[in-house]
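Here we start with a single chain on its own, the form predicted alone, put down as structure tokens.
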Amino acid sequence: MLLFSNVAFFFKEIEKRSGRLEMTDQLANLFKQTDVNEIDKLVYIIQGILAPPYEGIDLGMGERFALAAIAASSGYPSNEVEKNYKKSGDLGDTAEELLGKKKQTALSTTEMEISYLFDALMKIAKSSGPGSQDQKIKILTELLNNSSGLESRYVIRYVTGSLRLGVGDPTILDALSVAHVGDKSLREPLERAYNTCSDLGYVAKVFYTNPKKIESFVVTPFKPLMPALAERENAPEAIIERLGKCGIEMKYDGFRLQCHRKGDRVELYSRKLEKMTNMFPDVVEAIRELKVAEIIFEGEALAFDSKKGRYFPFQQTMHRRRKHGIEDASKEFPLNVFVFDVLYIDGRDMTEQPYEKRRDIIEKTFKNKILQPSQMTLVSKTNELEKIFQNSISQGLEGIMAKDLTAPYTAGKRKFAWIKLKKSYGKSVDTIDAVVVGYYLGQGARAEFEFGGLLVAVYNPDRGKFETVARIGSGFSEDEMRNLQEILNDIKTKKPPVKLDFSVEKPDFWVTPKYVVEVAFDDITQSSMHTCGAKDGKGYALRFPRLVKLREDKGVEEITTTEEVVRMYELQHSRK
């Protein structure tokens, strides 16, 4: 059995690495020594989860709960184990330093095994009534008895989301496949196979059980896959030349769903595979319509104002995402559903079948009035296509997405195989989605407000990094500011996001890579202030940024990465 105190050993020397093959070699040895029975709790633990996002298990604890937990374990008083905290700006340092040097020593302690410390967690995470709270910091504190000093400082990094490792997805999915084989080469069915279930632990424990299972993963009802991503042009030519015939749709500015049904039972997911279910019966008793016994598939959500005879923008459209109030929203903003693929059918796994076959289910498939395909046109012609932009434009939309007709389903993969042209064709302004990392306080005219700016980030997978792209200081309006200020301020940390990579821009405040916004800006130009496809000193960073909207239906999995900025750079320079 797999002791924690091992697991804790080989996060240290995680932790000294900065590259990802020494990471990727410290996380195969330890896998080696995981079993069938604990690789999927030990898998979910490095990502800081405790289940996958669609079954909505959360530790539910913040600072204060481990502050408490640290106090009764180690005997020091809250307000010495505060001073401490302040003083180190770990948490789970001040947990190591202060259970080493314990005032009192608990009557019977446990070796920890991983299995014994996640069915707790779990237990934390399911404590729910009156004498919750308690119940949350009895087992918290009883963990802690149960740790060295190395220990606890990863339980307590753990429950307060911050484990600080800088291991990634691909990381793991690299060490499993070095763990089996000594090398990289399962890598590619390992991906495919989580990107299909979009459950890694899960994953893993197939792969422990029998190796040749992964080649043969399937698409099914409520393990929802993770989402195609588009690549981008700019120019309706560039599509032509790439795709040829190919299929034209309308970019809507909604919210992606993800519909499962099977039988009676009905689940929706968010793009960022959160469950919605509860939110939108509307949609659900509409799915509940179709003449199919089992079906996945997926669409833009937008709410449709009656009076006006269009749809609403995509901020009121999102006040349909809620926990209260539900039959009153969909009074207010009812939804229509613009179904753009369709991945399952009737025990059919549809994502190796060419998009024109996928698309023509669609057409037969929904007629609903609030489920109904989204509007597609065949073109082979750069005026054809420059036609539909243009239309979509003047639509109020946010631009079109290309689609190759011979392509598959690519889960989880950004390919050519969808390219976007949004309306900032033709003009120097584009925009990205980034991950706010810091922000700072408000100076001058702001100085009211203890917010200022966003300092936000791209991803460079090839790295497992975030690296920062720009400094946001204007697009914001004061029931913004004071939102972001709430949110940001909970999720604040005294260092820097250990996957972060910056350089001479330094916020007020580092905050952990939670929220996502998409940030318009008139150029990419070349900075040594920014880290993002830093070579020589010089990375990029955009020119003249301003936030657009706080991006809540999208993760930080699906943020802009290096690869598009440096895109985007060369595609601005050939525009010019």
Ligand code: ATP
The other form holds:
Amino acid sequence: MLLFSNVAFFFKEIEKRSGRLEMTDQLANLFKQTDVNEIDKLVYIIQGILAPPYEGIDLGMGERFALAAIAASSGYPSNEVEKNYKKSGDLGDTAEELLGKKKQTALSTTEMEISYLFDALMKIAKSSGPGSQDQKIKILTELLNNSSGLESRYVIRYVTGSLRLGVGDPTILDALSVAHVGDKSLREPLERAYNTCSDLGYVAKVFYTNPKKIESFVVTPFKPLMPALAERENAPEAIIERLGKCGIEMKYDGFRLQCHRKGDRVELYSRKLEKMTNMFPDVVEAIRELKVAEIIFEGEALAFDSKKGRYFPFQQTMHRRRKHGIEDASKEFPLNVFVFDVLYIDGRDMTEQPYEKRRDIIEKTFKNKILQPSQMTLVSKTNELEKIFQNSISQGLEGIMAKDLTAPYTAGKRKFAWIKLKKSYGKSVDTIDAVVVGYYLGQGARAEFEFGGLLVAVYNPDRGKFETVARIGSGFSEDEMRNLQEILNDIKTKKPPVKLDFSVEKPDFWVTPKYVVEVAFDDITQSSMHTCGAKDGKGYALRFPRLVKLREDKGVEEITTTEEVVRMYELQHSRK
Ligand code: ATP
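Would you mind giving the form predicted in complex with adenosine-5'-triphosphate (ATP), to go alongside the form predicted alone above?
Okay, now the whole complex, with that chain kicking things off.
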């Protein structure tokens, strides 16, 4: 039985140290004290969630509720709690201080087990409808009554979504292995299992129930796989050199959908693996018409403009990602899904099969109006590839995707099994996806909007850190500036993000890394202003960065990595 006080102590310890190795050992110790009925709950709590994202279970508790619960539990009036919060800048610290010197002693204090805490948090998340707000505050107050000062620090940070521990998924995977066999040798099968179901709590539970099962983990409908990702090249020659004979597909510029069906049940997941089923009744219907009992496949959804006889640009297609007016939107922007992979069919896990075989199934299975195979041509010569590429651009598409015919589906990994060649090839413009870590105030004409640009970072999974790569000062429309100012204002923090490595460049306001933006640039240079891939004080930076758009379909875990930036830098030199 694991007590939350042990977990809180662990949180406190790792806040002081940030070395991966030390963190792994401490976490492994905690895992050793955890039993099979608790391990999934503990893993979710460390991840700062209650369930995998596709379950759509969100604590949804604003600071206002947390303030009310702190007041109720500590006996301090709300205005004093607020005053303390203004001073501390961290509601968790305020809870710790005020509850630590409780004016009102709680009627009973019991040591909280991790399961008790988790179940109470789940109750908070699930209560809805009239009276639910009072109910949420009541449950949280009870939790605080049973918490020590230190425990309440983390309970409050957790419910307000500001538990920024910096324990990444790789550390959790390592620690599970270390707890079980004393070293990291099981990290790889654990990671593969995680990539296959995107549910780390579930993987941990299976592992605790029967470690052998991890080695033969298979795909299951309604547990979405982490999407396979594409590497990049900047010339047709490089692709042929690497893959030889390969499949060249159109690269459609819409949004990615992962579709699952078992019997009558159908679910659709976004690239971030959020459930999108309700948004696309037309796609759901088309999937029900397929002559299969079970299937998991992936495709790119695009809206077709029948008046112009071509596909709508990305921004128009995105009108289909909405919660209201779904019926009208489906008429105005009818979707096509171009299927580019199949991962499971009628009880068979296809992920280990070569692409060639998966492609056969795609061509046999998808023949209806909405669902159709992505266009693919087999090529083995550079000039054939170049021709298809030019053809795709003239159709208003984004470029091509080259597929290795022999490769398995590598969930969650960026591999040369897929290689993208984009419109930007041959020109000196490319884009990355970066997370906003801070923003600047405007000067001169822009002071009116109080917005002067963004500091953005990429992710370095080896270090578990975000590393800054650009200060973006242009590309914003007035509307975008207003919108960014508004959403960023809500997530301002006094201190820089814990997981951020920054150097000279400091914004006027730091923000919680949450929003992903696509950034265009001319070149990558080396600079001491940024920390991306930094060695001896010199990192990589984008030259002439400008905002393309906010990428609401991408999560923070999915942004461009340091390694990719370095690769782009190298590609740029080979081009020159
Ligand atoms: P990434 O997905 O590699 O992180 P990204 O989201 O910026 O990067 P791109 O680099 O433009 O996207 O290309 C990858 C995306 O292209 C896929 O995630 C998928 O949504 C889309 N795509 C379009 N057509 C295809 C296709 N034929 N095969 C695979 N993916 C395709």
